[in-house]
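A lone chain, given as structure tokens: the form predicted alone.
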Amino acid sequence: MTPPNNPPAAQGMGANSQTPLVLPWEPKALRRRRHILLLEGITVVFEGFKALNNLNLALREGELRCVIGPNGAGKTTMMDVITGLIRPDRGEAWYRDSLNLLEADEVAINLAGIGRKFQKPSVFESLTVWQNLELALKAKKTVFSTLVARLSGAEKAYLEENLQLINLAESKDRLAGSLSHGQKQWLEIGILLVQKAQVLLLDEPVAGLTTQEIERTTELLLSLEGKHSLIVVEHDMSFVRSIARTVTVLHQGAVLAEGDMATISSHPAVVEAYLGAETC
């Protein structure tokens, strides 16, 4: 097909932008080929409310993505949509050219790579942080087979090397309960890596961290860039400003605007309707 000489310009897509993320004149099945996760015209409503309206978000294979937005905006909701919880009224979400997320369920989502860390840490504070990482290694598993199987050489090389990522190597024989709130966060974290999860999906990261917390944070999410594909949450702007290299921002549903932090930061709707008087 070939293009028209004046394309419309993408949606969210940033002022300094030179080329859109999703091309509006390119087929379904090219846009889905070079995107590890493309959402297109998804809409959630809620009795009457859009938690989404014809929302559209593209994320490159080992791209780092920060969604910002006011409270309501939808962020938790997309990742609703893209993890299987909920399943939206109108559009289009995909996974590796692959597999359509919207006709899987939360099992097949997650087995196919897709993971996901809530705002609030779920691990098991009764075990060991080892155990919680041995347990989420033996997930995909039987029953049986979990319950009696010893890890080999190379499975307890591979936890090792997962500990030293997420800053846990020395606290591995502690109960995952006695752990700080911040150092939970990465044993969370720590469970999807070894999981394998190509795409992580990070609710709010750094809430309710020390500050030496979030740039132990910070140095293990740009370590995970390039490996992985994430869409990092949060309303930590300084934080933000830390990892971000493409900033989404949602109001009411929908991308408000998309860019650098540079961009987002001079945005006059994103300074009314989020930023407000800061200074970014």
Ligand SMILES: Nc1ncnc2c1ncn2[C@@H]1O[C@H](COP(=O)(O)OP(=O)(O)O)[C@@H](O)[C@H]1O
Second form
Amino acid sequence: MTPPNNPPAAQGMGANSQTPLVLPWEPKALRRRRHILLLEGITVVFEGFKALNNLNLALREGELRCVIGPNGAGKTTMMDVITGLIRPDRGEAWYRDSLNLLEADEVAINLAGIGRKFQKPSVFESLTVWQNLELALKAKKTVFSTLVARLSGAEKAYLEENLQLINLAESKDRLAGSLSHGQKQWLEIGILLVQKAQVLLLDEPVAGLTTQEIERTTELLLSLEGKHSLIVVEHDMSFVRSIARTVTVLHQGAVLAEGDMATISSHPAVVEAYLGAETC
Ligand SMILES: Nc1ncnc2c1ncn2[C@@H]1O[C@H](COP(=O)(O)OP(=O)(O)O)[C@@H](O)[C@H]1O
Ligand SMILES: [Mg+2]
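Can you swap the form predicted alone for the form predicted together with the ligand?
So here's everything in the complex, that chain up top.
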């Protein structure tokens, strides 16, 4: 067992955190097997500027991870790398121990089980809530004949179940375009769920939502924990506190700190770089 050539730095966890240390001496294959998503030494250079700089991120199956950091820290670029939109200049990225994310294309990555919700909801506004979910279910199958086929009883039940989960059962016949911003966000999460995304990447899921909608989103994301693996990028710190398990703080394209909320809040470099005078 030879140590990796360029081991990632051991990332300290809060004393109360259940997250195991990323062990620098652990063989790569074993580390991949222990995580559903693993980024190691990812560097992305835009015209000489390092948007990501030797970034390491290890997500366990079923984990709900918050990623915070100032504007320009590299959060969106990190999601772009995971989803195959951007190819990094250096590093490795794996989904489970089977899919090399740096070799697969966007469609293959999505089909393998990584779903992304962009900051701006992208639902079909002229279709109903139900039709949006139906389309998501059928699109997953990719075979043309299924696009015109009627849903089976089991498929209908599956969509109903997901409608309940995203709190839109009573709005299922409404046009998606008539939904509130928060409801559109839930519908988009519902689309990822219907498509059986194992890893959900959510970019600012509560931006622009009402207090009530934020509470409902909190419940929804907590209910997904354990069944799905989530990376939630969010600026709203009271929301982050309400769902926080392990929090990763990005700064200048790298991990500045990682741990539970108490660890992060009292980390001097984090307070200086991001949280400022905010009390956590
Ligand atoms: N396509 C691009 N070309 C040049 N610079 C980019 C590009 N995309 C992002 N950047 C830069 O990379 C840095 C990280 O951006 P981003 O990942 O969007 O940060 P965040 O999502 O944390 O706000 C920023 O300084 C941004 O200006
Ligand atoms: Mg961003």
